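First comes one chain, alone, set out as C-alpha cells in the form predicted on its own.
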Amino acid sequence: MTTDPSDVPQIDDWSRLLDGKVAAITGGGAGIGAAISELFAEHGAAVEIAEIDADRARAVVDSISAAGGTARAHVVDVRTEGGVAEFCEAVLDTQGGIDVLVNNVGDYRPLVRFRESDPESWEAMYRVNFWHVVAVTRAFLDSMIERGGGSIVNVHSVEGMRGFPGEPVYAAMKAAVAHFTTSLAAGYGRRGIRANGIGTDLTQTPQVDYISGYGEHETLWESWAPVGRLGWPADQARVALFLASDMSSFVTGHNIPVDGGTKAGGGWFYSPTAKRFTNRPTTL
C-alpha cells in the first residue's frame, strides 16, 4: 500500500458495481436477502445463495436468470456445522473463492420473553443470529484474503445498536453481531478485507410485517418513522451494494442502521395505558 492517491479504486461503469465479482449470501431466497441477490446479480456478480427452503431458493435463482443475473441457490441450513461446510464447499469448488459475503440469516423467532427463556430458547437464538455469523465469516475468510482481499456485509438489527426491551437475548446477539463486524474489521483491513453492518427496522418482509394489523396504518408512519414511510427490501439492498462495492473502499468497521431514522428518533415508546412497549405507538 502507498500514499498514491492512484490507490482509490477506480469505477468504470456504475451499473455494474460487482462486475465479475462472486458474492456469497446467506438466507437469499426471500426478503431482505432475495433482494440483496437481485441487485447484486443485476450489478454483474455471480450470486451463490444459502437458502434453507427449496422453493425460496429456486424462486429467485429463476428470478435472477430471467433477468440475465448469475445465480445458484444451495439448500442448506448455515445454523449448523453441515450445512456452513456444505455451502462453502460447494462454493470453493465451482468459484475458488468468494469476493463479497453477506451474513444475511436471522431472526427473532421463536419469540421467547426473557422470563420464560431457557438454555434452550438462547441456543436457538445464538445459532440463528450469532453462531451462523461467525461460522460462514470463518469458512469463506481464507478464500477472500488469498484472492487479495474482499467486503463482508453482516446484516443484523437496529436492535443490536438501542436497548430493545422486547427481547434482551435477541439484542444482545445483534450487539454481537455489530461488534464482531467492527473488530473484525480492524484485524483484517491490513489483509485487504472491509467489514460493515447494516442495522434494519421497520423494512416490510416474510418475517415482519408492519402492513397488516395496524388499521388505517399510512397516517402513523410519521409518528413511527421520521422519514415518515414504511422500508422495502430494497432499501436494505441499496446499502449492501454500495458496502459490497468500491463505491465504500474507504468504509470499514462500521454499522450502518438502515431504520428510517429510528435509532436517532428515539425508536420504542411505553404506554402506561397497555403497559407496553411498542415501536408503532397508535395512542399511548
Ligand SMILES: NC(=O)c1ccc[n+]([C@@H]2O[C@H](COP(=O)([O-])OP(=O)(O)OC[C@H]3O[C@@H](n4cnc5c(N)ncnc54)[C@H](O)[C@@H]3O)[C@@H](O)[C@H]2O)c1
Given for the second form:
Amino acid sequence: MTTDPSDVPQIDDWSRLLDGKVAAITGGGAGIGAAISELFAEHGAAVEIAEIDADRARAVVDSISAAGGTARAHVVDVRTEGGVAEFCEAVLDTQGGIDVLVNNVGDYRPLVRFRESDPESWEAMYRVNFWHVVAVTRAFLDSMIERGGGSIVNVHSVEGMRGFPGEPVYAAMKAAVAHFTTSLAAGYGRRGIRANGIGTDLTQTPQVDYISGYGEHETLWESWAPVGRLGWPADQARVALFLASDMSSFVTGHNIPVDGGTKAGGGWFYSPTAKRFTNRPTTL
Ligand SMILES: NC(=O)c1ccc[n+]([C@@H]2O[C@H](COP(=O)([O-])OP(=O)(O)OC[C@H]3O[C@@H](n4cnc5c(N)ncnc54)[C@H](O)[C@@H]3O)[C@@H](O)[C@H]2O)c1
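If the one shown is the form predicted on its own, what is the structure of the form predicted together with the named molecule?
Then the entire complex follows, led off by the chain already shown.
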C-alpha cells in the first residue's frame, strides 16, 4: 500500500486488456457467459469454461479457437461439489492459478410462484444462483491472492437490486450474490482482489428469449426500456471486460445494473402515444 502514482496499472495495449491472464468463467457455453468468454479470449486471456452442456462447451471452444483465441471447456455441473472440484482442480493443475473469475451461472427456472413453493424449490434456487458462486470463489481465491491479486465478476440480476414481485426467492438469491460481492471486496481488497457484480436485465439469450416470447416486441421497446432497445450478450460482456481488466483498477465492491436503464427508470413508463413519461399506467 503506497501513495505512489505508479500504483495505477500500466495499460500497454488497449486492444489486449487481458493479455497473459487466465480467466475462469462458469456457464460460458451460451448467452452472456459465451459472449464474455469470446470477448475475454479476443483480449488475450486463456479462457477456462465450466459448462453443463457438452455441445455448447464444444461450440464455444471451437468459435474461440477459430478466432485465434485460447479456450478450454470442462463439462461439469457447478451446482454440485463434485462439479466444482473437477472444474477448479483441472484449471489449477494446468494453469497454476487464475487472474479473473466470472461467476455467471444462474437461472429463474423452473419458475415457482412463492405460494406454490416448497423447500425443494428453495433449495434449487439456492443451488443454481448462489451456492456455486461461493464454492467456486472459495476454490480459486487462494490462487488469485498468491498471484498478487485478481478480479472477480459476479453476474446476478437487476432483480437482486430491486423488488421482484414475480419470484422473491430467486430475487433474494441474486441479492445474496450482490452482497457477497460487496463483502468479498471489502474483505480482500488489501490482498489485491477486486470484486464487482453485474445486475443483468433485458438481455436476449437462450434462457431469456424476448424475441420469440413477445410477438409485438419491436413496437414495445420504446416504452419498455429507457434506452429504447433490447439488450444483447455483448452489452454485458463489455461491462464484464471493464470490471475484469485494469480499466477498472480503482473500482471494487459495486453492483452495476446493466439493464438498459430499467432500474434507474423503475416505476416510470414512457408513453409513445402521449410522448411523455407516466407513473400512472392508466394514462398510457
Ligand atoms: N438474460 C437476461 O436478461 C438475464 C436477466 C437477469 C439475470 N440474468 C443472469 O445472467 C446470467 C447468465 O444468463 P443467460 O441469460 O446468459 O443464461 P443462459 O441460460 O442463456 O446461459 C447460461 C449458460 O450456463 C450453462 N449452465 C446452466 N446451468 C449450469 C450449471 N449448473 N453448471 C454449468 N453450466 C451451467 C448453460 O448451459 C448455458 O450455456 C445468469 O446468472 C442469469 O440469472 C440474465
